[in-house]
Every structure is written in C-alpha cells, then in structure tokens.
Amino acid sequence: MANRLPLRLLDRRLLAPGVLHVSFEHRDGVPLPFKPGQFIQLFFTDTDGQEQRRSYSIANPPPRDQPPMQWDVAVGLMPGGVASGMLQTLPLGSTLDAGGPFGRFHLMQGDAPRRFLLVATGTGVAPFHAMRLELERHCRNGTDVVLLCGARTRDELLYRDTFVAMAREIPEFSYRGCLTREAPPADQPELVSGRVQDTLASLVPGRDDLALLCGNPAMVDDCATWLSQAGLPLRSIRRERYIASG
C-alpha cells in the first residue's frame, strides 16, 4: 500500500461511442508527474469483495510550464465490464487507489528518427495524444510525424478533431483515420478505407524511422513484423498492447 496514490474523480465524460474521459487528481493537491506514454493502474473492490486493478494510459499532455496536476484516462465501456461500468457510476469526488506511472512506451532523450509513425488502434491512441506536445516539437524541428488511427466508423475516431488541427498547423505531421466498416466521406481526406495495416505498408518504412505501435495486440504484432521486414531495427519498434478487461 505504501507506493500507491489516492486519486479523487474529478471528471467524466462521454469521449466516443463506447468510451468514457475519465479525469483525476491526487487527493492532496499535490502534482502527478508523467512521462507521456506510459500508464497507472487503478485499484477497485468488486462486488465478491475481491480486489481488482486495471491499467490505462494516462491521455493527457503534460503543461508547458508547471507540474502536471491530473492524470486523464480513456476508457473503453464493456457490457458487463467490472471496472467501466464501476467507473461509470462512481460519484465525482470519490477516491481510488492508484499505482504508477509505469512503462517505457514513451519517447527518449535521445529520439532522432528521420520519421515516426505511430500506430494505434482503439483507446491505443491515448498516449499519443498525451505525446503531442512533445511531437510538436519534433516537427518544429524538422522531423516528420506520421499518426495512423484505426476504428470501425468516424465517430470511434479518439481525440479526431485535435489531431486534425494539428495536421492543418503543422506542416510535418500528418493524420490518417483509417475505417474498417464505414465509407469516409469524400470531404473527408484525412479519412481511408482500411486497416492501418494497409496505410502503414503504403507509407514505405526504412531503417531510419522510429515506430511506436498501440492498441489491439493481434495488430501491434503484425505491423512489428511487417516493419521488421521493411527493414526497421528491432530497437526502432516500440510496442503497447491493450487487452481488454472490462
């Protein structure tokens, strides 16, 4: 128990179809420090009276110039999912144990990569979204950043309109919303047809480039092994895998 937090639920919203922003701070007030990319783990009681914890990774970018002061989560909703729908219900205010931050999935000191391409499917894209500060200045720098989302339809499309702007401002980034069970609409060209699977194989990898790949595990293993093929360094491919436990 020594090394967990008490986070107090400060807000939650709906963010998707099926996925819920889920905001918190620490009890105390006082910072939670993060490196974009990784995760927490929240710990809950379920109705058997058995202790359950599930992890997800933080979604929101820490600030320019002060301590980050809250930890955002995306949670995807699971009929009969245990911790969603615990978190559905719980009352702004109320507190809950938490571990963390954890994990290495994020970017290093040292990161020069000619090209990122990130890579996610789901609720996977929630540490990006977390990264974009720091990718922002990537591409300020020169560096090309190439973002692939995946979902069945439009709406299902995680934090769509931020990264679309940032598409608009920023010449060296780029965002593609790939849909496998929905038309994109002909106004729409930051939207394919696809799995991102198929964009990513179009975006010609080389050796030189840093991939970052979240979300379904079955489609985390295939683009590790297609890059690795492409030619890509087993060091140049970062993996997250999200299985879901409701």
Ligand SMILES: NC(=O)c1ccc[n+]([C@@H]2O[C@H](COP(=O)([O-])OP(=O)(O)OC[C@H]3O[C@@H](n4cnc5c(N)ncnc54)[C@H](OP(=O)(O)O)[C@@H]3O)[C@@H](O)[C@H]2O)c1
The other form holds:
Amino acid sequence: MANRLPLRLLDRRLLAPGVLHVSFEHRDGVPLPFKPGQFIQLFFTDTDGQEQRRSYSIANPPPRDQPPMQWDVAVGLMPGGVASGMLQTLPLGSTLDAGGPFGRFHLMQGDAPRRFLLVATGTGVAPFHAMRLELERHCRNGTDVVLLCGARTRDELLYRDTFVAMAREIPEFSYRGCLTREAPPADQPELVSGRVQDTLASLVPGRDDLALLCGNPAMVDDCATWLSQAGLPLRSIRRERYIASG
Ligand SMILES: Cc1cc2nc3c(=O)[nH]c(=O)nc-3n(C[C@H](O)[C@H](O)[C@H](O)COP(=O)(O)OP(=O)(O)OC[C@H]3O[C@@H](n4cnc5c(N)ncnc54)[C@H](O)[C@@H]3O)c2cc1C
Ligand SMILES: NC(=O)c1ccc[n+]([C@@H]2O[C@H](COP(=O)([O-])OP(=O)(O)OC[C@H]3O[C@@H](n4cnc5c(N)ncnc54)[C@H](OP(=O)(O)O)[C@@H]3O)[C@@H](O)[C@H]2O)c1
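Show the same protein again, this time as the form predicted together with the ligand rather than the form predicted alone.
Starting with the chain above, the whole complex follows.
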C-alpha cells in the first residue's frame, strides 16, 4: 500500500458555484512538498463502509522562500458524489489519510518551449494555478504562455481574477475564458464564446510549443488529437485526464 499521510482539514469555502476550495495541512505540522501540477489521493470510508479514494490536483503554488505547509484543492461538487458529500460535511480539524503527491503533469527542468499552450476545463485549471509562479518566471525570460479555460459561465471560471491580473501585468501571458452557456459581455475581452477547442483552433501550433491539457477527458483527448494533427510532436503534449472516481 502506498505511503499514507495524515492530513488535517484546515479550511473550506465556496470557490465558485459548485466548487469547493479545501485546504489541508499535515497533522504533525511537517512540510507537504510537491511539484506544481501534481495531484493527491484522499482515502476515506463511505457510508456503506467501503474504502474509497479520489484524486485532486494541488491548486496552490508552493511559497517562494519556505517549505510548502499545505495542500489546497478545488473540488467540483458532483450531484450525489461520494467524495463531494464527504468533503462538504467533514468537520474542520478532522483528519483523513492521503497519498502522494503523484504524477508527471508538471513543468520539467529542461522545458524551454517557444510558447506554452495550457488548456483546461472546469477544475482542470487547478494545476495551472499551482504553476503560476513558474509560468511567470518563464514569461519573464521571454516565453509566451497562453491559457485557455473552459466553463459554462463566467462565475465558474476558477481563479479568473488572478489570471486576468497576470495577463494585465505580463505581456507574454494571455488568458481566455471560453464560455459555453453564457454570452461573454462586450466589456470583458478576455471572455469568448464556445468550447476551448474553438479558441485553440485559432492558434497555429509551432513545433517548439509545449501543450499541457487538463480536465474533462474528452476535451483532453480532442485537443491532443487536434494538436498532434496540426504538427505538434506527441512528446510536447502533456495530459491530465480527470477520469471519474480516479
Ligand atoms: C489525476 C486526477 C486528478 C483529479 N483532480 C481533480 C480536481 O482537482 N478536482 C476535482 O473536482 N476532481 C478531480 N478529479 C476527479 C475526482 O477524483 C473525482 O472523480 C470527482 O471529484 C468525483 O468524485 P465524487 O466522489 O464527488 O463523485 P462520484 O461519487 O465518484 O460520482 C458521482 C456521479 O457523478 C459522475 N461524475 C463523476 N465525475 C464526473 C465528471 N467529471 N463529469 C461528469 N460526471 C461525473 C459519476 O459517474 C457518478 O454518476 C481528478 C481525477 C484524476 C484522475
Ligand atoms: N461548477 C461545477 O463544477 C458544477 C456545478 C454543479 C454541477 N456540476 C456537475 O459536475 C459535472 C462536472 O462538471 P465540471 O464543471 O467539472 O466539468 P464539465 O462538465 O466537464 O464542464 C466544464 C466545461 O467543460 C466543457 N466541456 C465538457 N465536455 C467538453 C468537451 N468534450 N470538450 C470541450 N469542452 C467540454 C463544458 O462545456 P459544455 O457546456 O458544452 O458541456 C463546460 O464549459 C457535471 O455533470 C456538472 O453538471 C458541476
């Protein structure tokens, strides 16, 4: 069995309609290291006594000058969802076991693309929020970063204010919120209509681009196929598919 860490529930609030921000610290107050982009698994027992596990991407960037002491996650609330229900009602201060951090969906030491193409739907933007300080560093070295986020409505675009502020301050960083069930207001040029694929299709990928795709598995597969057909080598496409009950 993978190593289990005892986590204490530190904070919980509504981040957007149907999405909880949940923070954990180690029960013994020790650091919780991770690479931005990695995910954790929460272990718990459901109301039928069955052991369950669910994966969540870490959403917070590690602090610049000190060891990371907490893991924040953005939890999409599925109607009737087992983990959704548990995380909504778990009392603050409770402990539960976690595994991780896991995964290779992170920036690597040798990454030196001409441009990062980052595409997310729903809570799939969490890893990009965790990576934002690393992405800022790439931008300051002259690399372009394009972030496309898909959501039904403006309210469901997670961390939008943060990304809009980054785009205002950093010329190399651009952000598009792709709305599927609400018309974008004319005075918010960062918002466009349609799925992320519609906006991605307007970006001609170069062989030196690096794409990271995260969220709805059908979206991830669709974008990966399109990028590959448009000439981006498969080694330059990293994916994190949020399969149900993963
Ligand atoms: C690597 C990885 C990282 C992940 N990171 C996150 C994350 O950061 N945030 C997050 O919210 N989730 C994430 N997920 C998905 C998460 O692990 C759970 O599967 C999801 O939250 C549903 O759990 P639940 O127990 O609430 O619902 P369940 O009890 O598992 O499902 C309830 C019902 O909802 C349906 N359902 C479940 N997920 C979806 C979906 N995405 N779309 C439509 N129907 C669905 C199920 O089929 C079922 O009918 C990740 C998954 C993986 C594999
Ligand atoms: N805010 C929430 O997270 C929330 C709140 C309440 C309930 N739920 C339920 O939770 C489940 C998951 O919701 P979610 O928001 O995490 O993810 P989601 O259903 O994957 O939707 C998020 C965004 O991804 C888009 N999308 C869906 N499939 C796509 C595809 N194949 N290619 C490109 N874009 C695609 C959706 O567009 P479309 O509009 O075109 O589908 C929407 O804009 C759903 O059943 C939902 O009803 C979620």
